[in-house]
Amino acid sequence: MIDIFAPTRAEKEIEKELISAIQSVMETGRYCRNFELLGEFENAFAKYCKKTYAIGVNSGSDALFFALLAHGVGKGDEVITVSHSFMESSASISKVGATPVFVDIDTETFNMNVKEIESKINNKTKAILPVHIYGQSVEMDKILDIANKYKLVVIEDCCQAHGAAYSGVKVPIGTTGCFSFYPTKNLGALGDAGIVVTDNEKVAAKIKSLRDDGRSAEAGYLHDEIGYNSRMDGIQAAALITKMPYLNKWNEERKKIAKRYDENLKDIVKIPKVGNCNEHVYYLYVIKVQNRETLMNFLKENGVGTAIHYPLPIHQQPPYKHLGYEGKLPVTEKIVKEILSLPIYPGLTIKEVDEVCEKIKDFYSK
């Protein structure tokens, strides 16, 4: 069986290093509030993203939530984003009391259609939350120009884009970005973990307080505000420190796999388009196909796992139906009936990629 996700293949290569790192944490007994170890990873990841600060939290969802709070987004505000994403891209907006305002996506890259943003701006608009979907950046120069023009906050959802670049600059392109380290991501932890990277000192300080029950200091029992228990734990920090040096190598593996898919499938299905100025890191390799469900069943019967990211847009999910976007995001509603994610991850062999391609060719040749 060729899995749709198999992060353990990459982990097998560095299994001894990972076990040693975890054992080191176990020997100290400092599983929680291990700020020395966490700080080591935060510094490494901030440097990787070329940002001044990085604040580790317990998930990508909390990273988005805290970034919005720290930038002053709250009740009565509106945040422009997309419906084609994981639920938390919008749920984080709702959790701070604001309302997501959806724009449609580009039919080729599946990213935010920046041409629709200005038409959605009004006196309630506080921020833009672009999602770098599947591993490539949104057209950030255009978004930042709009944000500067209307004095809006920009918070980038980089949860699927570790190492992705736009015009040679790694995401986030603006001041603040949020990452998930869910195990299947390009850089994955051994459980849930996330991080906010930013150049804004006040935002960084606010998130450090929020993640640690409202404490501004890393020790003691003085709580300056009502906060949350959302620190990245020591095991996750140790695992991520161990994996960080391999991220670029693993991203290159993903690119080679994607290139092989491109070469084999370009005349069979609609392959992913890489946007201008983009360096795509292929968290997912997503094609557009006809007869999707039949193809999925055929591939499953032939030992190939696939998935749909995401089958139901956020605006059609029960918590957001009341916003009234049904039928108003035609590209989003169309592509979710056509997209299909193929296996892509470090450790997937070229022979296996060719096997997947041959099965797809067999299906469409009948």
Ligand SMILES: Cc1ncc(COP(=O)(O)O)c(C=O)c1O
The other form holds:
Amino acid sequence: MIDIFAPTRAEKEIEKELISAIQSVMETGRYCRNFELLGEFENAFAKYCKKTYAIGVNSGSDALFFALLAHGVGKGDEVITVSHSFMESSASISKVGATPVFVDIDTETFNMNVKEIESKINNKTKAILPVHIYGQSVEMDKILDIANKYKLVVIEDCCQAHGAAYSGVKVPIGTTGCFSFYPTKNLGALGDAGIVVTDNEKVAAKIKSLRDDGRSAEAGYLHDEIGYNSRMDGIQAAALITKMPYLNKWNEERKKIAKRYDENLKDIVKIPKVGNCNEHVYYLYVIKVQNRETLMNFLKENGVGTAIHYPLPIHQQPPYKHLGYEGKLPVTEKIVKEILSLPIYPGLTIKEVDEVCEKIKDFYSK
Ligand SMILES: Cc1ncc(COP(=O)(O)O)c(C=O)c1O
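And the form predicted together with the ligand, for comparison with the form predicted on its own?
The complete assembly is shown below, putting the previous chain first.
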């Protein structure tokens, strides 16, 4: 079986290192509030993203939530974002009391259609939250220009884009970006984990407090504000320190797999398009197909796992239906019926990629 995700394959490569890192944490018993290990990972990740600060939290969802809070986004504000994403891109906006305002996406790159942003700006607009979907950056120069012009905050959802670059610069391109280390991600933990990277000192300090029950100092029991228990734990920090040096190599593997899919499938289905200034790191390899459900079943019967990311756009999810976007995001609503994610991850062999492609060819030649 070729699963749609298989994080254990890359982990097998470095199993001894990983086990030894976990054992070291077990020897100290410092599973929580292990700020030495967490700091080591935060420094490494901040350096990788060329950002001044990195604050490890318990998920990408909380990274987004805290980044919005720390940038002062709150009740009554509007945040411009996309509906074609994982639910938390918008849920984080709602959790701070603000309202997501959806723009449509580009039919080829699946990313935010930046041309639609300005028409949505009014005096309630506080921020733009672009999502670097599937591993490819949004056109960030345009977004940063608009944000400058209207004095808006930009928080980049980089949860699917570890190492992705735009015009040669790794995301986040603006001041603040949020990452998830959900196990299937390009850099995945052994459980839930996330991080905010930023160049803004005040934002960093606020998030440090928010994630640690409102404490501004690492030691002691003085709580300056109401916060959350949302630190990245010691085991996750140890695992991520161990995996971090392999991120670029694993991204290269993903790119090779994508290239092979491109070559094999370009005449049969719509292959993903890489934007001009983009270095795509292929968290997901998403094609557009006809007869998707039948193809998915055929592939499943033939031992190939596939998935849809995501089957229901956020504006059609129950908590957002009342906003009234039905029918107003035509590209989002159209592509959601055509997209299909194929297996792509370090450890997937070229032979297996060819097998997947053969099955797809078989299906369409019938
Ligand atoms: C685009 C996007 N945003 C946010 C998240 C939330 O991250 P987490 O699952 O770590 O909370 C994810 C994770 O799947 C994601 O893909």
